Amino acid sequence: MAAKTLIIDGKAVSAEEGATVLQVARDNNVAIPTLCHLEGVYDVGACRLCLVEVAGSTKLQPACTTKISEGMNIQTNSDRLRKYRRLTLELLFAERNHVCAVCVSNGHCELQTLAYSLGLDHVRYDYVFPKWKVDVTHRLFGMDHNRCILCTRCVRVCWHIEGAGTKNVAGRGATARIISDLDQPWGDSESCTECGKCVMACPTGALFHKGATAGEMEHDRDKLEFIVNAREKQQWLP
């Protein structure tokens, strides 16, 4: 592939072409956060914390999926931005029931860490406070609705690592939720192969190993990567 020349953050850098400006930018140590992508797995741009300013455009571009091109001037923290992502994820805490210190994630949860890098004490909208149950009929792992950001890690690693097509999004809006199979019951799941790929790559503590307690649940998202990575090169073949 031919190579693009471009500036990030008054850098000039270069790259592939078809390769995006969240692959370029952490090629070359430029830190973008991020909460719905996950690496081996492609990109939605769903949670948009990854915005970035091109120039020459007055829209904001998801940087995971925007692919570059040359000559593009790229701005990927400015004012404008960390008030975006600060407003981003100040919606994302409103809009569910996120209580850090009882949750089984807490210490090694991606939202919890963006925030306080994005120093966030406070959150200045009124809080939503829905009434969310927890699944728990799966005989291995549960699912708390109260945790979820929508990120759809889970349904993507569901559908195309593992292939079982077990998680889904119904609803839309506020009533948006991770659903299995026809939405039915976890436990009663028929495609469920129990692999516990979708609570691997979950970034907060919706997903858990039935028995963690608070502070317990650690993420090996590095193991999705390395399958990925494995089948593409075929290392896995007789």
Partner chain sequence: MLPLLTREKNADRVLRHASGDKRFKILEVHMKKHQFRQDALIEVLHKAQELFGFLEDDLLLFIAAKLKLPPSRVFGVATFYHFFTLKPQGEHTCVVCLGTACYVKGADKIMAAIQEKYRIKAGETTPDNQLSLLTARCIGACGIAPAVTFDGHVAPKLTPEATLEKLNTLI
Second form
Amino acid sequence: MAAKTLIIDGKAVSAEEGATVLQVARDNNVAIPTLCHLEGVYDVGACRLCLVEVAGSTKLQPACTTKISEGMNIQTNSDRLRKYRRLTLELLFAERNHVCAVCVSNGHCELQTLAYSLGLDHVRYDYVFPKWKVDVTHRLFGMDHNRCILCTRCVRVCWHIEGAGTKNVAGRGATARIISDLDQPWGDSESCTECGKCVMACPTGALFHKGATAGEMEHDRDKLEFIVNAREKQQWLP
Amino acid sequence: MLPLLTREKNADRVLRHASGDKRFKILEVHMKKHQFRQDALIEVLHKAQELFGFLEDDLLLFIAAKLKLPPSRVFGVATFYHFFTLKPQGEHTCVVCLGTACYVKGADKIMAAIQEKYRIKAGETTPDNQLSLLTARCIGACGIAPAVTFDGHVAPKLTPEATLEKLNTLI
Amino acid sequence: MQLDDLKALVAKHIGARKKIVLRTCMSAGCMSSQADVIKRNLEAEVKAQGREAEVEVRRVGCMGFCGQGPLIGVDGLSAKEKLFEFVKPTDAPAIVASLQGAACDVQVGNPDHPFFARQMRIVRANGGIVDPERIEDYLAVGGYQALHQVLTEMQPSEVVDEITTSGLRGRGGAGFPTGLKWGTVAKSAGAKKYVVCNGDEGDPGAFMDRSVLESDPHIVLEGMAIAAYAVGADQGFLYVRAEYPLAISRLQTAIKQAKALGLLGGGIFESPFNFNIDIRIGAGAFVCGEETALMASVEGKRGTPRPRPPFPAESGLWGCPTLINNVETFANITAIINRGGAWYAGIGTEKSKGTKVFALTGKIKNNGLIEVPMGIPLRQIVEEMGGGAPAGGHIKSVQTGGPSGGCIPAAYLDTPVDYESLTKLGSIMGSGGMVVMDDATNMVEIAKFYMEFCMEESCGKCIPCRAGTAQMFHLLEKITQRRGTARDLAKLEELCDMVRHTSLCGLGQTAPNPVASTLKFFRSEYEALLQPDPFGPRPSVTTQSAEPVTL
Ligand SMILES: Cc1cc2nc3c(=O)[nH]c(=O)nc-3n(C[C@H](O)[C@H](O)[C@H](O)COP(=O)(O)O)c2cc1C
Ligand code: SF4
Ligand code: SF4
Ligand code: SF4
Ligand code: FES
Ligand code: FES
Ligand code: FES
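Having seen the form predicted on its own, the form predicted in complex with its partner chain:
So here's everything in the complex, that chain up top.
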């Protein structure tokens, strides 16, 4: 594969053909915020936080799904991008009920961390959405729909890494929600193998280990990467 | 939670339950025509709704089992598309077009008249199961707007009064 | 089948025709006023009056003047066709008797009316003339000759060149050059390729594609077959929305008939070219008109769009190169092959070639379908052809492009209708819906109407569209209910900008257009609804507001 040279935030870098803008940026210590991206599963380009400016194109491009090309000139952190990112997070906070203070993931939540780093400290939009359910029927795990941002990371790990297909999205638009099997209580699911990968993958406190109290829940992303390396890349298998 | 091994699997229960109903047979023939291909899911759901009127859980499980798809996928698809309904419908259906052409010609007033008279909202069925009120976003009959479909038949250039009269004769 | 066999078939079919033809529109519009009963009564009446030897009743597709329907056209009586309007089933005896000169008080239309006279029919050339359920009728007007010519006389690359020369641009909304798209798919490497026809037509207030599919299904099938030959595909999908049951059944009939004659299937015209078409039925999701969502739907999945690139031309259905075009785009192909790309390029404006079909609806006298050359001034369409607003009203604006478009105020009626001019006004050509609004229409309500549409049709995949359209709808509701302030209007404008630039697919990217365009031309209507702001002058985006901190 041929190497390509490109510019990210004014810095000349080179990378292998076929890499995404996000990979190249991270390899070069340029931080681009992401929410729906998860190492090891395919990207869907849904959260739009990783949008970057590419010189010569009027459209913003998602870093996670855009492949690099020779001579690309990329801007990852302009005022305009920061404004859009803040607005995106604001929309998320107004969409469902994220009360961080009592959340199991308080302090370990990607959404919260991003909000702090972008200087978002209040939401100017009206809260327009009703209260969602909390599903604690599963023996080991719980799901609080109020904290779900519909990034579909759980759906993708459950399908593509575990192969169970328990989780999916139902409905559409603002009524879209994550389901288990036929929209059953998670505890009644026949397909769930209780592997816990979805819980590891969740960026917020929407999926959690039962018994964790406020601030206790840490998502074990390293373990997930370990499994992915074994399954997909067959890294340390004989 | 019961141990998974002793509980009868949903799919087994559904297949047992389905064996007594001719409609499941017809549906299965239809799936066979599509070689049980998973990309035929939407065609199969159309056929299922045509046969059963609506898509109940056991029906979705049956389809999932036969097409070898996870139930969550079947449910996800069935709830994505407006055309599929998971609730039983009333004896009669009335679909008011709320597309732009019909809207600027007063479809909202037709809608309001029906809602007031029958005390149901869009997507609901009257308690006596006689009438289901639905909406559409353009049925392609804009040249004769506002249009309303009664039990599958399109009626042109309606007024609130004419619509209520039609419903009166229907029910 | 060889061309000569087809010609013999056509000669026989034409020989069996009768002197006088009563063309009865049996498209969805007229069918809603009992066109089927009318046809049955006419047939019985022809028999009763002993005229079977000279008179035949033919089922035809939409004639375009749907607002005056049910329509019956009479050929063979005099040099000019005669058109009966607002026909009722009970009119049958009088209409048949009138063929022998009897007086008849059924309203007669004027075929010289600008509504007809200003049209130029390429796509709809056969609409209202051929029987959509009989392939012989289509063959009789020269159908499938273009396909024969392409298969026997042209290289695939020559076909692509011809389309490129014609300057045809996609009629599905974006106006992408069709020849360029075909060329890309043709060049894409892959053993398996697909051709997809987008008949989702979700834009409310538009029914051009429906009428083409119902009135002349073979023109679309032939266009798809030519495209398949040009790009090297052997399988086609025709995606039609479930709201069009008549179009679906006529397409099924048409495909069956074409297969029976060897015009679809294996070894077409005894060449090595194979092409099959399957129908896929939508299930009520506007977003499935977006090409990547449509492909997901064809694959039996939730119709959610995905980022492009890769474009369908490189990686589409099941990862194979896929050509996707709109119904009307495909319906232009046979004419371009038959008469040449140069001929087609001679119609229209410099950058917008050919004709466009529009669905003229709303507060206008003459409702229906028109096909006009590109570049015609909007005023000619609404005032001359459409006859202006119904009694007592004044045209206030014309909405084009549906939920992705904008409202063009009456002051701009002299704008030529082409891709660039409409875009310049903050609207788009779109698929061809033209909804006329008069001074009784409140523009903020219209903006809210479209926003509600986009909110309900959002697939929910990306945050800006899912949550942004919901917030914008909420703000518009607040404003229309006189609860909004200048601060809310500012938030609305901020979201317009953000949702447009950050959404994943065209639905979200264009959802703010109706708001933006009404704000541009009718801002005072918004401002008249605003309430004094309890928090004083509006703050800029980054400063603190008096609202609660929630993180
Ligand atoms: C939300 C959305 C809805 C669309 N709906 C339609 C449609 O109903 N029919 C259509 O032909 N194209 C529709 N399109 C455009 C298609 O994505 C695509 O551009 C088109 O089918 C390409 O065909 P063309 O090049 O012949 O125009 C839609 C696009 C978007 C973003
Ligand atoms: S625990 Fe494992 S199998 Fe169960 S839903 Fe989560 S990822 Fe799927
Ligand atoms: S539950 Fe968690 S991982 Fe799943 S979609 Fe919601 S936020 Fe994402
Ligand atoms: S813009 Fe809207 S319709 Fe398009 S992908 Fe995003 S949520 Fe779905
Ligand atoms: S991380 Fe790229 S869009 Fe979400
Ligand atoms: S808008 Fe009602 S039929 Fe088109
Ligand atoms: S439907 Fe009869 S003229 Fe259009």
